[in-house]
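Only one chain is shown below, in structure tokens, and it's the form predicted alone.
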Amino acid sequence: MKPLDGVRICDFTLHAAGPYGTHYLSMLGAQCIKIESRARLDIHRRPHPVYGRLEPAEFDQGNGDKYAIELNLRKPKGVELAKKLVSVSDIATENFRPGVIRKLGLSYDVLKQLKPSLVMASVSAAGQIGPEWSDPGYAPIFAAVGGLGYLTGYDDGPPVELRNMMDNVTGMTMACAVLVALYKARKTGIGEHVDVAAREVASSFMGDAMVAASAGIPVQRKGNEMPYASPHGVYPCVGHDTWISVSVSTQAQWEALARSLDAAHLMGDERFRDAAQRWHNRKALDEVIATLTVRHDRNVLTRQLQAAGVAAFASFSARDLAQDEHLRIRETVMDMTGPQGKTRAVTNAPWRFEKTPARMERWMPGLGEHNEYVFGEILGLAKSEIARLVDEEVIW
């Protein structure tokens, strides 16, 4: 058995933040029902060119494991089959922009009374309450309203925003949280409603900075850097924007990177005798450090330097992560086919339980790939009824 065998997901979110939770939660064994239709098809279904890909991309790791049904939910029919799904669900989770499911007749206060254990999720930019509850938002502006995009870039240079992280923390976040609302409504019997808003998820990893900028201390953006920590940055290696990633912080480790790059004489630079002088001439330093690492292979160097006892590793592409024996051999990453005969590499659960299996088992489903299984084996409608509600465009 999986963790979570036996909990059913009625899930309308679509995009990113949304699916990406209850993918997590998919993974640990719960039976993810995603809900769409024609009129609202999730837009992650749609080719991705600037991918290099004619087909779906963010789709297949985002909706891995799930059950989908065609639903329309601008039918009343739509909405009240909705509703009977829900009530042999234990969680529902939603990304609408705030108000929009109250207008569609599934609010939580609605879905409770139809089953008073339901934990609902909903996932949005700002909240469903507060002055800004209903404005709409997209990662980049998570991080930059979350206070992370101006902490992240050069300091002689613009805020940097952050994009997919934010999807796929906020959608983590979404799925620890329901599981604390699961746990307590299997104690209770008692549901309620969780509030995830993606610009507090960003906010909540500020930390420091807040404590900082509260106590009159100016923050700034840092790059690479780490204070009093030289060199500390990405460097360039043999190849084509291959990058080796250091990071020094003790008299020791400098004079193992110096000695592994053939650089000895460095070590009597007075620019660099300490770490007070490295840190003060560390714009001159990263120069000299690229012009040493460029001649040599990531790979190679990576080893050298893990072995002298100084933090290095290369700094990966999606294409070497799809190809690392490590993440490969630990089935982080793994090959699936899908239905058309493609195989591709996928990222597979972040996560290693000693017994218990979570992981991602099937390819991500086509549309409407499991009308006939959910309104017939769960919602017990006859073919002829499934096939009329076809007809009327509520199965759409």
Given for the second form:
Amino acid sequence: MKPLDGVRICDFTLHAAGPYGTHYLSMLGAQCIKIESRARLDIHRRPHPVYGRLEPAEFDQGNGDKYAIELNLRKPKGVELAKKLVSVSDIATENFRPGVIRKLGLSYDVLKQLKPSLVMASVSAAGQIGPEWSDPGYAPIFAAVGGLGYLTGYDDGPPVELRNMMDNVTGMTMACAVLVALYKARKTGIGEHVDVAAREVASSFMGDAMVAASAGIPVQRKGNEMPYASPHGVYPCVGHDTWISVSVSTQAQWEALARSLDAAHLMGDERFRDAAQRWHNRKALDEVIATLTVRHDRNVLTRQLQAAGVAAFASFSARDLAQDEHLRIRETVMDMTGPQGKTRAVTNAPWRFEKTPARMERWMPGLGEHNEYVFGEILGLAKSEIARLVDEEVIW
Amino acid sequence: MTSSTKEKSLSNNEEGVNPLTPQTGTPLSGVTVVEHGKGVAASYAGRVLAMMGATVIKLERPREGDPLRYEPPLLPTKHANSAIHAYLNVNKASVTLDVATGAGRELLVELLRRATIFIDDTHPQSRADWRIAPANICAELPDLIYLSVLPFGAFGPYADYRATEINVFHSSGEGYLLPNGLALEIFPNRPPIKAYGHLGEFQGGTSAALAAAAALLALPAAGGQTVDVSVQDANVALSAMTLQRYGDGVLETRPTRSFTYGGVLECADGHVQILLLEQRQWNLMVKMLNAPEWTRAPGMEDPMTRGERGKLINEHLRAWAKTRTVEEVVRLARDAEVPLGKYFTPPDIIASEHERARGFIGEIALDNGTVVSMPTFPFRLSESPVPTLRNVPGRPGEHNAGVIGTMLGHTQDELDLWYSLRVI
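Same protein, different state: after the form predicted alone, show the form predicted in complex with its partner chain.
Now the full complex is given, and it begins with the chain already shown.
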């Protein structure tokens, strides 16, 4: 049993935050029907020159477990079929540019007439309402407009662009909102239209900075620093581009760190005598620590520091994620084999439910792979009718 | 001060709202959450549920309260209250309880009998010592959702590891890739960084709130259960693209992850971000610049060969932006439909007409009357009220009387005894 057994999603999303949000719901057990057409392919089915990819992706994490159908929304019959599908679904999701879903005749106002308990989610850069509703956006742009990009970076450098993680966490937020709305819909019979603005997702992760700013306390970029914790940073270890993060906040941790780095003499250094001195001299301390950590293997040092009560961990690359024992034991990362027989590491559901385990079960579907099942079994169309709709480029 | 005067008001603000009063019409009205967390992830999960209408009772250590009250920057309040504490604990009730004591644990269980969800981020060793691990609590309370929120989860080789934001963020694959673009060009030899503040933990908290909502939906069929949430797992899942690219044969690093052109542009008075993923967007950008000669040079038309000329493109784009204000560049891009946005500062967002119109920014009074601004919530529900900011807990244990007295039915004498023993 999964938490969302029996829940069906009519998923119009095609790019980044949308598909990733419904991916979470799929892993939780919802049956997610992904709607594409030959003229409107998911981004992973298209070349992506920015990533140097001139052909469709072999695998796309955000589309695992989904049921893929072709439905041409430019045809009136396509829109009618979409409505039929919505009427037998609990959730509908879309991430067109604001306004497009209304032009298609599939707005929440229309769909809720078909299914009053429908939960519909719209994801966009700036939301469905507000003076800047039509602004487009990709992750680095809405992270910038949301303020998180401005506050990320070295204290003497420019802001930093934040990437795919911002798309995916927008999707995660959408999934959370949808489930909260579904909970209410089950109690009241009344659905919701969920309006998710990606730039607000970014801003909501720096609410503390806005509270401070409104109280007249300026907040700026500060690299790896956290106030009054020192040493607190990322330091080199043995090997090319190999790093360990270390966070010291107490005197005991400081002394344990100094001993673990074979540098007990630092405990007698006036510059680093107590937390206040270490904070005052933090730049110098970072340089000293870096000259010491660089002699150590990051994994050995991590274990040593953790045993001594110091918060420390390696800075993981994708290769590390794929190979890490802890992540494998938790099945956070696992292997999946695709239709071509190639096995690769993928991320799994990030929660461990005691009674209703969530999990990614299946590789992403091919375009239109589930046409027959969805149009035939779910919507009850005869094979001859399906064939006719294919000829008419409705199922297309 | 007597305990009765201590409990004069249920709210921190003299004119504030009692957070124990259900918010009718909200999605989670009627759901009670007990939050025993001192980290950002657990607290943010509680905030999400509180903003959606749940009654959230936050347990703090007697006397000093939540450690996050003391994380700078601190606010000019009567009781210790940092910016992050105010943000994370809005709309919650504060109860002080030392669950490490026998009486404190009994009170916890008593409270949990009235709760639907228990959020806990206690280190596994202390959970065992205090007998508040899932195995202890859930045996007594089979209908409870026990939401465990730990840096590396409740099992696995790192389950006992200590971690702060920088450690969990860098354990997920994203920290290794920051910074890229312009910051990396300027400082190619510096160590990687984390994102601002507590991003990794906020994301872990979002993951926890999502899991709580799923467990709520499963409650009628499955009953209560433990949900093991790992902040690392949440962030690894969000880093799926870098793992996906690794599966494609590309190990992303900070230099290789940078966009070949576009990215951060410095203007005369600030920065903007431009991103040109599609040919159509490149064409629009060329039009916006009035098609200067360099955009018509050989190789610029084809997306693949254009990527090889990224350095040259950036030189021109940067020179163009440097002589213009952010406002001008944003206006030109908006008119030309080029994907570009300003790097907003926190005051920009607070003042944003767009965010005000959406109800995203709200105001709340602190215990000394100071009014601060903060985000409400990053989504809107059409059939529910816009989330409102009701109160920020001032003094730790401000709602002891309302919760332990009124809700649990204990007498003032009992409360006084527990105060004297520092149980509450």
